[in-house]
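Given as structure tokens, the chain that follows is alone and in the form predicted alone.
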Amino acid sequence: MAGPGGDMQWCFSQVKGAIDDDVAEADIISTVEFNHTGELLATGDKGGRVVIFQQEVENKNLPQFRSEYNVYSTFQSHEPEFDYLKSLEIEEKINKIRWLPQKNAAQFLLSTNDKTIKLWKISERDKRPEGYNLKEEDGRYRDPNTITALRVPILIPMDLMVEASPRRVFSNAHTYHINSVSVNSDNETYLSADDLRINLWNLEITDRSFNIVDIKPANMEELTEVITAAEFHPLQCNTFVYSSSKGTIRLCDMRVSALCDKHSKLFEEPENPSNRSFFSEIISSISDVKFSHNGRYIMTRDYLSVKIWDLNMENRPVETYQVHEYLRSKLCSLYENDCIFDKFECCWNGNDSVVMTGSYNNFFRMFERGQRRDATLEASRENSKPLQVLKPRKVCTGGKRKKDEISVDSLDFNKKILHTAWHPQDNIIAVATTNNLYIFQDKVN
């Protein structure tokens, strides 16, 4: 990847998680998210746990070592439940985590499984009160007759404790599985989207939400598309987008009407007839949609590509990047092993100049927008020596394979990077393989 001063090289920083080959289902990472400053990094897993890592202060004496992320707090966000009315198990897997902008000493985040969204408060405590009048230090109550003088309790220092407490639980509003949560720029409301509906919530009110999009047909046999992702505009609190399984993106304006079933803009690229196949509809389904930080562009990820759309141009994307075009000839086997339904996410860097997304074989891809340069890098234990520079990887699609290339037939489709995150200010990235979290940073010269 190229930086402002020529080629940017990425090097290994840390890896979190167990090394075992047999991975417990509960340990599979299902979401990764930096907070607004990048000081905290949260992961959610299939076991319903949230693990938060905190960036340690940089070592002033060793400029080549940037700060490391260490475990700050771990808590059980969701438990498995059972819907007795529908005889359905509701799994505890964390689908999304979204941080709220920090307003005081505490941090707040939203986490959701398939049905229930929770607002968590993460706060620190490093002092405890001592010297109660009615209680002993061990908690036993004192006999009032023995109290002869009043004393003022004092706060004394103690070891730092990080507490996570659920402040709000937003439930019973989604019939289908929640796939997206997005906090509005007004910091008072947020949206949650499932397969057929999008709801608008106030962060203070848990017993009701407003339905703002409903694409459920009167007859479910007429269902042709579902909502796959939704996100609020980063600056305009009235605007949001949602993507569909048909490869379309709809931009809605909440000022126009209370129910946003009629979109303001529809972004859709006409299909190239020469590429038409049995799999066309499946691979055109959008798995992720993200606004750029400046709000001018939308990035979408479908099975084979990343597309950048300008909000002012609806008929085609301004940029298209092929993530793993070499898999087009392998769609049949990817359909048979269900990999064709994998939902890859994508992310922007802090100044919207580079985009990143995952692929198979624990590869991840970066595309530099202005330079039209791209790189394929690998997250693996073999490259996990401190400050080891990542070598670009190449996939060979046929003919003679060069020494450093890997054949498309030897790619491991069980190793995939679905979730990635980019630090909002620095060149630090977090990449989730199955049950490990890799952190890479650019090489500091």
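Whichever C-alpha set is largest while still superposing within 1.5 Å between the two forms counts as the rigid core. Positions refer to the first chain, counted from 1. Please read these numbers as outputs of a predicted model, since none were measured by experiment. What changes on going to the form predicted together with the partner chain:
In a rigid-core overlay of the protein, residue 151 has its C-alpha displaced by at least 2 Å between the two forms.
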Second form
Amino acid sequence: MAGPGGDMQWCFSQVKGAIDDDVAEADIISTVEFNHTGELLATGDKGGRVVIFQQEVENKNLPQFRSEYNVYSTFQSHEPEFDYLKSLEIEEKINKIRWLPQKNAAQFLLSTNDKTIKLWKISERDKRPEGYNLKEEDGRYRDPNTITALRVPILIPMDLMVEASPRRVFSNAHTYHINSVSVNSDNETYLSADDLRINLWNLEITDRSFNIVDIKPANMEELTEVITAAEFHPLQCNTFVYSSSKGTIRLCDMRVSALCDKHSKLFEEPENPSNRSFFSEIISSISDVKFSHNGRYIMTRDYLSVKIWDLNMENRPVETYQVHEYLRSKLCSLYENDCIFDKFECCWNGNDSVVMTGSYNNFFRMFERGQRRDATLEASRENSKPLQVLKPRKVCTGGKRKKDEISVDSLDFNKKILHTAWHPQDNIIAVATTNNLYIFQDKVN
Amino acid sequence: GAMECAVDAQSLISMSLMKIHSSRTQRGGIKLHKNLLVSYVLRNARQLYIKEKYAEIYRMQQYEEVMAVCSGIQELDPLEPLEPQGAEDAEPEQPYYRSCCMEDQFSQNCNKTTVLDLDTHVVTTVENGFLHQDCCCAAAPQCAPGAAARKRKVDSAACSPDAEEPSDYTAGRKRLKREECSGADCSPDASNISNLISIFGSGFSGLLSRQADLEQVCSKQALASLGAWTRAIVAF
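Can I get the form predicted together with the partner chain as well, since the one above is the form predicted alone?
The next block holds the full complex; its first chain is the one shown before.
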């Protein structure tokens, strides 16, 4: 029987992170990303740490509960730095993590803070050598006089150890704050984007990058828009898109010219003049842009809505979903408390039929494209019993508040879900509240 | 809690300036994107603020015209005591309000910056050391009455051309204006004055029809005065 979230019924699976309400700033989750198989789930936080969870394979065949994600590796990716020349502190907060497709036994990911991108290798070690000639087992050197025979060390099994090592550091290429990285489908290059520029890198080369987009005006006082996100096309290695603070998306073809300042396509919807307000520019700024897996659509997130664009139609989106339209009349308060600057992300499910994004009060929203159904769900400790089905939530916008509805004025704007991720193949989602990571799965009927 | 917020232009201006100011001390450096968005709110609020001020100025202008016409009419009646001194004395205390934005000629005297007093949270326009609560220019009263005097000449059918200067004071100011405008350096000023005349001379509907132009000029000036802030923001 189809539930309110469509055919999907979401159940609580796990929650990671500290329970207490006193959130340490360093533990605030700043990015969430599944790898290409969904076996690994990485999070980055404000303290510069990366935590990787791995799906346990053994239980995958048990129908009643999918495998759990357990901590696989934890490492400090970035440290706070100080730019002495500009007297600026560089935050260690991880802005984005992107996995590379797996080529060998090791896993690779790119993690970035405001200024520096790092390529990390995560590898397993489950054997160690034993039987050295010159050393004891504890590492002390043997007295040479006691050595009378030669032996070859052998590899013996040991407890699994997961090591993370930085293989490349890509630095000094961005004057402004990095907001995106995206790996090309050619698996050789990737792009990094800051407020005004986009650079193209080779994964092997750290001392050079090509600038492919530069929107910095000659006179900074003429600045009217910045780059907010960028992504490579999932299949065409020459194509990428970038979104702007003015609500536009530009599609660029790297074959056309070396500098892609001229777009191949410009996606823009004219503003509805009746919605004009002091804050029109802010709420039209795009906070995230994502290609669909099949590469035919682009999804964008602005403050109040999610839009789906067909690559073949530039003048308006093909679908628009209101995330929390009831906030339109509250924009002044949201400006005052800075919530209007929150950058929500969005994501596609594996077959591009459902999109998901976060909201306030630890609510997150799902939109089923074909069915034209949508659901509001909540990530909370109260609904955290094992396999508990999530009840749909509803915000009351005025008039009489029904039972179980929550009124707009009661929403907690400190509890925001900015980062969500969807398993590439299964109906498993990872939803980050301020400092907790919730994993939900579709109830198997 | 209740989501109440005063959506008036002045509080938005002060809020925005506070945000820009506090962004300088935030960890990680000045965030270009956020400051750009805040500057848009600042511009939008300033546009509304200036528009409202203009409406207020125009209302006062109309009142003054009516008063001047009335006093002019009274002048013509020999039986009524003269009260031009009283009426005209009121004028210099209330200089002809005009947004400095319109008058380029005052630009040397009129280096305007919108500032926020962080102690009192009051938004003021600082002009060359002169503090104004509004975007008013009292720097050069000489030209202003001239413009208004000419307006009276055009509009006040009840006044004969010779009787339009009821007081020596006004006549003196007008003559001063003529002398001033004969100089070569007045050429850019003359066009500004005539702009102002054509706006105010055609009555309220004229103002409405030219409102778009006004907004354009004012917004350019408003944005230019933001220049100092954007320079500060993007000091990389």
